[in-house]
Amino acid sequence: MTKICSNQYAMNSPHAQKLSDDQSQKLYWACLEILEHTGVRMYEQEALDLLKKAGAVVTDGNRVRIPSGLVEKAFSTVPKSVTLCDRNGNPAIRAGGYRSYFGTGSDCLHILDHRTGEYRDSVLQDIVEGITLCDALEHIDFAMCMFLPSDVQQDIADRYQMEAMLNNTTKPVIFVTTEFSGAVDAVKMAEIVAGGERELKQNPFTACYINVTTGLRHNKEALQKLLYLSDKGIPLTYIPSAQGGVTAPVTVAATMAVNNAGVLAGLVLSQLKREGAPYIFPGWGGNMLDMKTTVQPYCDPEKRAQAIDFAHYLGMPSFSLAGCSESKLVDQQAAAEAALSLFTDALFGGNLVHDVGYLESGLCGSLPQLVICDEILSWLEAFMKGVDVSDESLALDIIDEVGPDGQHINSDHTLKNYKKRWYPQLFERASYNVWQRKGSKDLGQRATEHVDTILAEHKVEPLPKDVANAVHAIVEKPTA
């Protein structure tokens, strides 16, 4: 596992910013605004309860309009960073900052299967292949499930994910769930992965990614998963999902202001229900319906980096999309666009990078496609180290000893050094014979003999039986 870092000053790494301080301020001002005098709506008692408790004005049943004191007293208590690790409990990642780690996304309704090129349903094994990529590609620092199964029990499906993530990789995992009641038996599994309730609050290696409807509309299922995550001392990242020109106006910073008054809602209610309870905030935003289309892109420029901006100036973790495309097929769309977004991501500093390897926005998943974004990962890493031009780096003492006349192929300051520079994978960089003689394969057909080949080979470190078995109980006797 690696970590790409921007806005590292001593090696002079990269580093961009879309959004001043001051554009930021008025933001979060903005939101401000929007929670004391327009208010949102909230499904749940109990978040009723405890933000009328707490000093908000609570009219209609529940509307409620937050205080912006609650707020700066949420900021006071809430991490500024969030630790996962892996299902063995060593920290595997340390969301804040410019630290960026990459992974997969949740529930795809589709795959293009890379064996037949078939667009299809995808069923649990796309998941199982799908998660088992994820374990042995070195730049994947995280796994989602990447698909939605059609061949389990619909109602059960996220436990059937949950299950599938446990037992086929060591790395974090982020969950999503349909249901309040799937997050309690994703939660209880992970407790029985980690030897209990205390070692998973203590080495949480797993985190819950919240779909809410809007920023001003919060679904009774959100907010239960909310509370019990935070009471649990679970990381989540609480995502309302305003789309401009439909659910909030159609320009950027207005969408932006009515998805993170949202998110202040559920960063408030997260603190009054457990002071320190972890919370990540969403790193996209400014999303618009395309009215051409009436889908909405994953990959428009316009809501890419301001929110990530906006987390670094709240001092928040981010949880963001990268790796992505539009596109139906692997083919030259999709290798842009996820090299375009992955690219911005890394410059701005987004902390958990989700979406990797995401086709058709997001209905359709490719294993393929996941591999030529580790590759395109593996390059970013070595672009954003920044350049060290340290003395031992300069070698004045080898250019004087080799001189105008000589030459360095052979000498042992370049047999110690060349293994230091970047070399692909994928990418091809050899002669057009070469390349010739090797089958004159394009990208896709060597990412697909790549997966092939990691499937193949790569063994992931299984869970025990009994542990294995416990976990298997729960999916089978689901929490009602």
Given for the second form:
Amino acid sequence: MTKICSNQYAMNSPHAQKLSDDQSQKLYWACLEILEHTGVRMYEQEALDLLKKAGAVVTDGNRVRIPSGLVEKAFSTVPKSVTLCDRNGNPAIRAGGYRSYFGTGSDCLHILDHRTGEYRDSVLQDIVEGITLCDALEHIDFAMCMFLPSDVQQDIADRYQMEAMLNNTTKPVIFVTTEFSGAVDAVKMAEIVAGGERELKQNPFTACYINVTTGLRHNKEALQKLLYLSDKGIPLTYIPSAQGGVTAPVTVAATMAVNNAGVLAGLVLSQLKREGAPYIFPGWGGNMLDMKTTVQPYCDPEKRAQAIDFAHYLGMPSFSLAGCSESKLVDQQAAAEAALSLFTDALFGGNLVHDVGYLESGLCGSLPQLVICDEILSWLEAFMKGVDVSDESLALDIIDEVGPDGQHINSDHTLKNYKKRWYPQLFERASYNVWQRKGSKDLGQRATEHVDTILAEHKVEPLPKDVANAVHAIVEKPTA
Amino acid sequence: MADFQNIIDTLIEGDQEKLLSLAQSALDEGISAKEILEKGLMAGMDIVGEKMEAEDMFIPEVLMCARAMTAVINNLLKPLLAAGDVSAAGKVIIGTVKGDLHDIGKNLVAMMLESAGFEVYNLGADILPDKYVEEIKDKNADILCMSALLTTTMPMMKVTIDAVSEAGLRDQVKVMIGGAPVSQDFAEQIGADGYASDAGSAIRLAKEIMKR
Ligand code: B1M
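Could you drop in the structure for the form predicted in complex with the partner chain? We only have the form predicted alone so far.
And the full complex, kicking off with our chain again.
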């Protein structure tokens, strides 16, 4: 039988947009005007030289005005999607378009110890356990170090973080370092694991997260990292962090314009250094300072979504932030903020979504909170699937066969299809009595037990001994 | 009897024009500049400080109140006050330590200290120990405030304190520190005189330290 049916259109998933394309275009033009008219300061000579040679105007030592043409040109050479591999070189993440991948954040000072409930400074073992958890959790796609190790030599703490990530997960890792030398060492370690410089460039399993003072002030370390990594062909994020009301005007649009002017300046530089260098845009925009508490809120509703829209408009991959909370505890606020923020980023199609499991506005982390986020992501994955309205899924023949009086529970159709529906792992659905029999535990308690189970059972694929030793040698002899 | 309550309320509203005219009327009634300053303006700013810490007021409002107060002092009271009546609460050198570019919190603390009547010299971020030493000498400072937001730059606080001691200035200047990773324990460890977790407590601590 021929099965032809014209004009069929299926929504494959829910979808949302906050900025219209016209608004994005206006924002883009604003960024170009800032770059041409106001200019940005760059505290690194090589960056100034590259830009000057390409036609930018440098005044006052380091104030650069960048013509729009350079930005347009950069868009013609930068890749529109970034593939990150796993530690073994197999493609794992294709960041671009509307595909979303989720991962942890970096550098929390504190941990809510899931064993004792204590709030304390984090140590290296917390990173080991956190990354092991990332390796095991199905919906965590990449890892960032999560914690600061207070028990190691502080000026090389980032080397310990990188080593712990490489040893404890095969998933892609994104590193953060304070100094430029830390980034050089992180790349060295990654090259050892990949089997060489060319191998890492071809199949990068790591990317670097770079922060920049504001869109209009580009600090030396950020520029050094940008140029070095672009030359190496290693993916990077370049994220200026002006705060509305303090280092930028308080409106969302103005803060975004200032920061994204800086993102475009970084893009130009990366492509001047090496055409085709992978470059990732920020996926949040319009940071503010909370004018009552002086906290920079991570889960602020007004900074969400529009930067993802803007990256889509420009056809660039984005690095956004969700699954984070201002709460000091793994409590109702933490769950609500994590769920809302993960939901928005999935709905808008942020690509690399980090900071999953953050509490206290980026200062504290919790392993049970990460596990709860994994459950939320599992829910979202099910929600984001489109609905199959096909002849087969409509099952009219079975509806007719069973009729108004029959049962479906024991039908072949049910047997064949019931497992395709979503089942929670941690969210409790059982009746009151059954829940009571199981110990009357709340979500936090169940998540805590789940952490213990994973840490007891999960075995991470180890690095070959000689590779692990070579990686450790870098920690022992860091670049000065 | 002067209506200090009206001055206080107007200050808290941050209404500069009205505050100027109320202060002018009080002066016209023969009330001394010193009394207006102490019972009106300072009393009002104390309440503003409390409201800020109770999250009852937004930072821009606090700064507006401070601006209104400064306008009254500079335009009306200063010529009438005896030397000493309006001397600064203390001289403060403030900066973010070497290697650290986080300056948002530090700048807030600087502005708040200024609103509380301190004479503040804000050096900026990424400040070398020698620069602090030079400025302490140059400005004859009472308090040194250092900020660090990175665990990797916290040790620079100790290095800076050592440099201040070596320059023979440690007895002249009290040292206060702050920033997200910094704690009371750390302050004691490195021999600082105090630690403040936020701008409000930084002001309280600075006032208290000046009395020590
Ligand atoms: C007596 O003197 C006193 C008294 C009280 C004092 C005081 C001094 N100073 C402060 N206080 C106190 O009063 C203030 C007002 O109430 C308070 O000040 P705060 O500064 O705490 O509060 C401000 C009003 C608002 N808060 C802030 O401004 C800080 C917010 C967070 C998100 C933050 C920001 C904004 C930035 N950052 Co950075 N940053 C983070 C921060 C996470 C967090 N939640 O704190 C933190 C501190 N950063 C971190 C990192 C990793 C980094 N940052 C970096 C860069 C930046 C930006 C430039 C992008 C930007 C700063 C912009 C600027 N002009 O300051 C890099 C380092 C650059 C450098 N060399 O300094 C970089 C290394 C990232 C990178 N690789 O690019 C993490 C810490 C790492 C560590 N080792 O400790 C971090 C905890 C975020 C995280 N979880 O990853 C109190 O602490």
